[in-house]
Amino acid sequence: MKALLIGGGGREHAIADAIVKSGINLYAVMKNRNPGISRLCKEFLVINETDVNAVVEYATKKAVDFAIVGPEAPLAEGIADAMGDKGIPCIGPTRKAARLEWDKAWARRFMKEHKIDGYPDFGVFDNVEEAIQFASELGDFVIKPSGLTGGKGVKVMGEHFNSVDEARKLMEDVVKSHKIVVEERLIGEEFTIQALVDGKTIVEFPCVQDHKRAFEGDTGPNTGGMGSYSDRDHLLPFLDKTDVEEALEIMGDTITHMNKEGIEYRGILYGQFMATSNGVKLIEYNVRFGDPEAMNVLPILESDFGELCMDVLQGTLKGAKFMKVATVCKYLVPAGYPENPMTGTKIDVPVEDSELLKVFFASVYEEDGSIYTTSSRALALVGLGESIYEAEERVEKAISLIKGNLFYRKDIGKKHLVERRVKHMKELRSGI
């Protein structure tokens, strides 16, 4: 069986690892040569995976069983829907489910229409000083663009500005290009459900918690995300069982509604969510994996993950059987990043994978057998431990050997960050 995998990331290295351990022969589209996905692949293609027309000649070509995308971008200009033309089955969603991500004005009226519980307050404005008004009436209110912005676009009061005139610049630049989204603000704790869908039926994956915020003790800009950790037993340390059945009722009802609209959803859906003391709420779903909370679930999964893919594709999906250990994922980024990154720095890794600690290349290129850095997250390097503290140990000895001009956020999976997250919900549960 052939795969071919769109994407040249530190997630889609993850996924062509548990692709390869399937026996499944992978090909891949990516636009730098990743040395970690290319040793993998039988044959690779370096082009633009949003040149849907060049990625879709390729499968063909090579004759592939079924395609895998990574990233949002090469599903919101429609690859799953060229490929299907071409008779090539596809784990990501069509062009009009992936809307549930590259729209997140429609993501949000589409459940307010189907009554889809948690969801926060919410306008959608082609007008600034329309959206001001609406934002003046919440009071604490968080600033959106409706479409694609690589998870880097979502603004904060009381973190990314502090007054309305703050707010009205932010949404300037943002109505340049996309519709203004104004939702309440939700105080609480973030977590990621990864899921697989086969149309109707949701497989879930385990609960991540990612660190968006650039810099140690969460602060700084916003990146794709620094770092991510989960708990052996699958939840996290400050949720409950509730709070992930309350998360997989808001997906299931969402698959659920697409239906009834004639919107078949297949591949893999992302929600990303947040405890609060007033239950979980829906920040906004994703339709691929997250990265890094990729590399968090796929080196622990205990099921064939080819068998799965075939799953989702023929509606068969069943389940999915995990390893009872705790991970932490942390990226290193290059210096300068997010707003002034080097480029071009040659990094040096000297660390291999094995049962506990693995190693996944992002945005780095190789050249005469060295790897370079881009403008974006360089290197993940992802624990396994039968505690997060034993996982966080392992991944800082690993790090330690690698030498570049790289930075990393040294608190993610730390004892002191982890019980802050546990007071802080237990304080919102309990009315303090």
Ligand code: AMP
Second form
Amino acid sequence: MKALLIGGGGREHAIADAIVKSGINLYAVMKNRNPGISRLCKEFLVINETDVNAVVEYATKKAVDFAIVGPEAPLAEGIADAMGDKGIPCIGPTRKAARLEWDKAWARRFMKEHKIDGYPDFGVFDNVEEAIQFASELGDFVIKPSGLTGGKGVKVMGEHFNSVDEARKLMEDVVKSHKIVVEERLIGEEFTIQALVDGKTIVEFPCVQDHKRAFEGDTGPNTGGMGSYSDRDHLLPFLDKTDVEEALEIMGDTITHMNKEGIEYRGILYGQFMATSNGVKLIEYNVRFGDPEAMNVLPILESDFGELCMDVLQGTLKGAKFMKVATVCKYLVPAGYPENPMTGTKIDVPVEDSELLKVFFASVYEEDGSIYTTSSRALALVGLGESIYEAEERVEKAISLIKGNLFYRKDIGKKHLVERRVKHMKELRSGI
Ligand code: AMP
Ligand code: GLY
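For comparison with the form predicted on its own, would you give the structure of this protein in the form predicted together with this ligand?
Full complex below, order starting with the chain above.
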């Protein structure tokens, strides 16, 4: 069997690993020559992943049995539809179903219209003054562009702006290219649930917590994600089983109502949630694996990933098994990331994959046997362990061997940060 992987980041390296482990012959298209993926591939092509015609042409030429899409941009461009037209099944939703991610205004309205629980109070506007009026009624609020912004478009009151005037300026910027979504600001702890969806059944992966801020202590600008962890029991230290059940109900209801509307969803659904004092709320949907979150869950998958892909395509999903271990993933990023990254600097990675440590390359490229940075996240290390702290120590040891002009967040998966989150959630739940 042959599969085509679309994308060349850390998430895609983890997907590539899982596919090859299933004995499937891997082909890839990616915009940078990812050294991890290129080593796992039979063959690859370096092209823009959103060039739908070129990607489909390559898939046809290589006669792949199915395609799997890493990033959201090709899905928003309709790559699953275009593959389907050529008879190539795709792990990844059609453009219509991918609207859950590429149109946040639509996703929110869909939940409201179908009375799916768990969304914050919101409004959608083309006009800044109307948006300001609604925001003032909300009090604490968040501003979002309705379309794709690479995870960096959301502005939160008290973090990114503090006054109505600052909010107005941000909105004036948003409205140039998007509708403005204004939402009640939710307070709580965030978590991610990724799931496989075969059109009707959803099979979830263990919960993960990502760290969006660039610097220690959750400070600095938002990034694609600096690292993430998952726990041995597949929950998170600040979550109860009922939180996860609530989140899964929101995801399940969404798929059911999409079906009723004639929109079939096949692929990976990523729910980003906030556990609040008032139950679990959906922050947003993504229509693909998370990056970094894919790197926490795929290495601990006990079921055969290739078989799960077939289940997604054939509508026969039943369940998936995972190792009972904790994981910690830390991204190393170029100095100056995300605002002023140093590109083209050489890095040295004398670390090998083992049972309990995985090295995933991201936005780096290989030239003459050396690895160089681009402007995005460079590589991720994932440790497995009996506890989050054991996994974290394993990652730290490996990072100490890596050379290059890179930085990372030491605090991800450390006791003080995890315990801070547990305490925060306890306080919120007890109404302190
Ligand atoms: P997104 O691009 O939707 O994932 O949002 C990026 C980040 O903005 C999230 O990880 C949250 O930290 C924050 N955020 C988004 N929506 C809200 C909200 N309604 N309340 C509080 N924070 C939010
Ligand atoms: N880690 C956040 C994302 O993949 O969108």
